[in-house]
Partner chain sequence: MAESDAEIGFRKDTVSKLLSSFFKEDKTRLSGDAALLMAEMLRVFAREAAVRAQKQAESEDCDRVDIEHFEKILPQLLLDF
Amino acid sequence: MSVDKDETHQRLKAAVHYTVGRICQTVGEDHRREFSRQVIAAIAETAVRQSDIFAKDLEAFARHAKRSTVTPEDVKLVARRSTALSIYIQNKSEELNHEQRDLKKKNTGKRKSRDTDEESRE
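Now the structure: this chain alone, the form being predicted on its own.
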């Protein structure tokens, strides 16, 4: 790993560690529990390692399909082993598709009204 990549990786690990700590603090407050620093570090390290595995799998799926871009279908494929994650990703994907369709309809409506305005001016 080059110096820039190593530095970026360390910064990302630190950000994950910080975020895991904050989540543990919030959950701990809600349930009157405390998380030790070792537990927080273990959760953060697990999250970073799993993210690395996901990233490599996503790259492999896209490469296998002779694409350079990872698609939502690749993400769904990565999540297939975790039912809860798979359902969450499927729901998010459908949400995003609905939002994109709504935006397209909205933009199409604006274009039609602009075309009508331009025709009426002429």
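Since the model is a prediction, treat every value here as computed from it, not as a measurement. Whichever C-alpha set is largest while still superposing within 1.5 Å between the two forms counts as the rigid core. Numbering follows the first chain given and starts at 1. Compared with the form predicted in complex with its partner chain:
After superposing the rigid core, the C-alpha of residue 101 moves by 2 Å or more between these two forms.
Same protein, different state: after the form predicted on its own, show the form predicted in complex with its partner chain.
A single chain, with no partners or molecules, comes next.
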């Protein structure tokens, strides 16, 4: 059981590492500088550990609101430390709400299951 959990964790870390690598590549291309593999690994590791902190905060915020599901409201609280980031996340959240309203308008008549909606958005 725990071996299984460990393997999933390793796979998730690998996924984060891959995306961080691609982000570093685009940043590097823009400035004609390459990132060493060590830096990419370090950023990926930092991102995973930061996720741990985010997750614990989100859970605490949801519990404080007497919920067991983490909602976008909790995410907005997690982003409160930096004003620019907080505004950015709030705008993103509104964008998502609008998108969903549009989707609902389109889907009146033929109702898709929620899962297929989410897949098509990715």
